[in-house]
Structures are given as C-alpha cells and as structure tokens.
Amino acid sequence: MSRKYKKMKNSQLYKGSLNTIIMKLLEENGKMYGYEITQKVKAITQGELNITEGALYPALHKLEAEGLLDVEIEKVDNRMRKYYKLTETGQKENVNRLSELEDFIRNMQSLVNPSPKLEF
C-alpha cells in the first residue's frame, strides 16, 4: 500500500477525533491560535496528521457554539489573532471525551490484535 493511500485512508480514522485533538491540545497549552493548533499537531505526529484550515476552523468554531471554546482576541505584530480556549464546561467535557476515546482505542486493539483465544 502506498504511503499517500495510507495517509488518506487514515484521514477518515482522525475525522472524528478532531474535537477531541484540539480539546486535549488547549488543555494542555492554555490558549492557541489555529495555525498554532495545525503546526502542533503535525510536530507531534511528526508529519503524519495535517490537519487542514478545512477541517480546523469548522471545528473551532462548532465547539465555541457548543460554549467549550473561548476565544481572545490580541494584536500581534499589527495583526489581529484568534486565541481559543476551553471554557470550564469544556474542560469538563475534555475529560469525557478523553475518556471515551481511550475506550475506543482499548476496544480497537482488542479487535485489532487478540488476546489469544478465550474458550467459553
């Protein structure tokens, strides 16, 4: 399988993760602008995920309507920037989402690579 299908395949995988990615990085970064959020997630992944302007300001601005997100607006070298941060309601919900997807994964190295067969 080619690298460049691999890669798009996994993009469906991260979709529904990237809530939960932007969640787990303003918590443990405190406030973020979007190119900020894009350029950590790629340090982390080392070029593995890129997430696009597409896909993350869609996102932001979904979990700002859901009240999870605040944004801050500062003047950085004569511009404008957007920082977004998790509300207290989103720092709560941070911890349950975490939580559900660190079944998710659990549960999908459990299908992914069995344990040796359990007889019944």
Second form
Protein chains: 2
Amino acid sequence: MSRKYKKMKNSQLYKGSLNTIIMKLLEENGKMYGYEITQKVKAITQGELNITEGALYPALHKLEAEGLLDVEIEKVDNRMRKYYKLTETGQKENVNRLSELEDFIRNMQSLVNPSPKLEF
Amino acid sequence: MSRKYKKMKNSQLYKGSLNTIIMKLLEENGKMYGYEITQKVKAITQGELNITEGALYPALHKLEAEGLLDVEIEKVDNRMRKYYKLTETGQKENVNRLSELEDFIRNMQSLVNPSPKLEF
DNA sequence: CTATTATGTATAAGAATCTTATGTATATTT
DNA sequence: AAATATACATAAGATTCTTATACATAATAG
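For the form predicted together with another copy of the chain instead of the form predicted on its own, what are the coordinates?
Below is the entire complex, every chain and molecule, led by the chain shown above.
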C-alpha cells in the first residue's frame, strides 16, 4: 500500500512508441531492468514522459515472447531485478523500427510544418 | 461491392496522432471534407500514411461532439460532402496540440538520438 | 521508532484508438 | 458492362495504454 496517486496522463501522441523506445534504450545501454527504463525515460524527457508499470511490464513480456528480448534475473540488495537485452533478432528489428520512427517523425513534420507556399 | 483489398498496416507510431493531424489540416485549409483529408495526408506523406475511413469518420464525429469542429453539408455532383472546420474553441485547442506535438517530437529525438557522450 | 517514500515486479479492468470488414450510393473510367 | 474513384457510415475485434491493485524490501523523514 505505498504507490501514491500519480496522475500522469501522457499525451496520446506517445501511444505506440513504447516498444521503439524500449528497444532503442536497450541497444544503447546493453542491458536494463524495468524500473531503470522508467527512470531513464523520465530523465531524458525532463519528466515529460512517464512510463507506467501497467504499460511497461506487459510490453517487456511481449517483446520477450516475440523473441526480441532476452531476460536475466539478478538479485541486488535482496531485491529482484530482471535485466533485459536485445536478442540478435531484436537488434535487426531495432534497425527497422528506428527507421520507421525516422519516417514517422519526418512525415509528422511535413504535415505540421508544410513548406511555405511560394508567392508570385 | 467495390472496395478492393487495401492492406495498409500503418506503423503503430501513428496511433494517437490522427486528431492532431486533422486539426492542423483544418487550420491550414479552412475547411475540408473527410475524403479530402485522406487524400491530402496520403499526398503529403508520399503514400506512407493512409488514414482509413474506420478511423477517420469516428474521429471527426468525436471532435465535432467535443465542440472542436463545425460541420456544413454540401452536395456536389449529386454526392454528399460534409465540410469540417475548426470552431473557435478548436482553434485554441489546436495551438495546444501543436505545442504538444513539438514536445513529443523533441522528446522522441532525444530518446533516439541522444547527445553523444563526451570523451576525456 | 514508525510512517512514508523509493525501489522493484506483476496483473486485471476498462478506456481509447485503430484495423478490418461491411454497407450504401453516385460518378467516372476502362 | 464492369471496375474504380468518390463519399459517407458503423460494427467487431485487436492493440496499446491508464488506473488501480497487489506484494515485497530498503531508505528516509517526522
């Protein structure tokens, strides 16, 4: 019964980007555990994106089930940690997803920031 | 019984961005009808993002119900068109959403393209 | 010292958004 | 004459997320 009310309400825009974020962070850091990922994301985005456990853990389990992540359990200070890292398949898939993300960002910028109409 | 198979499977990344896209296009073009929006988006993204009717029409109806869009029916060539435009509230809300989108893009770039670690 | 907060994982119920599949109808092109 | 393009609409199911719990230990605050 800890877990104080944390009203986060991330922008809907982040919906669908969690898997890509997880995989990119794992690529970058080698291995990470769930709680560490939430803290890292919060730090990088200066508190703007707060990944909830209810979203994170199912996502990690799914990526593992799909063979994109490997898990390795450690016990630190008597507390359990599940370290995740990309499998080889995961590394290949990560390349695709980052490429998709670049396309996505480029397309969103085209939509929102159209090249100005030329005046004659 | 037309409707040829159109397998689109947009990247999950676009999930959550439809409302923002709609409102931005309406701000830019004054008024648009549904089908026009799908074609415009396809053109701008060079075919990479294909908005489905099953997503678009419910989204338009919801934005209208929320008071962000106004609708105006016209008949062109004996075919119905429902033109949508931003209400005043919608214009204000659009500013917020575009600002959220900028933050989102910035954050995603930070996550994916971190500033290189300095070496000493 | 005891209550809260931080660290750490997990799942279930429900909301929100989207894909896929239809349905209806007219205009245009093949 | 048939297929495609234009134009709207909704329902079923999938996916992803929020919110609310649950359990457990370590560290900090009052």
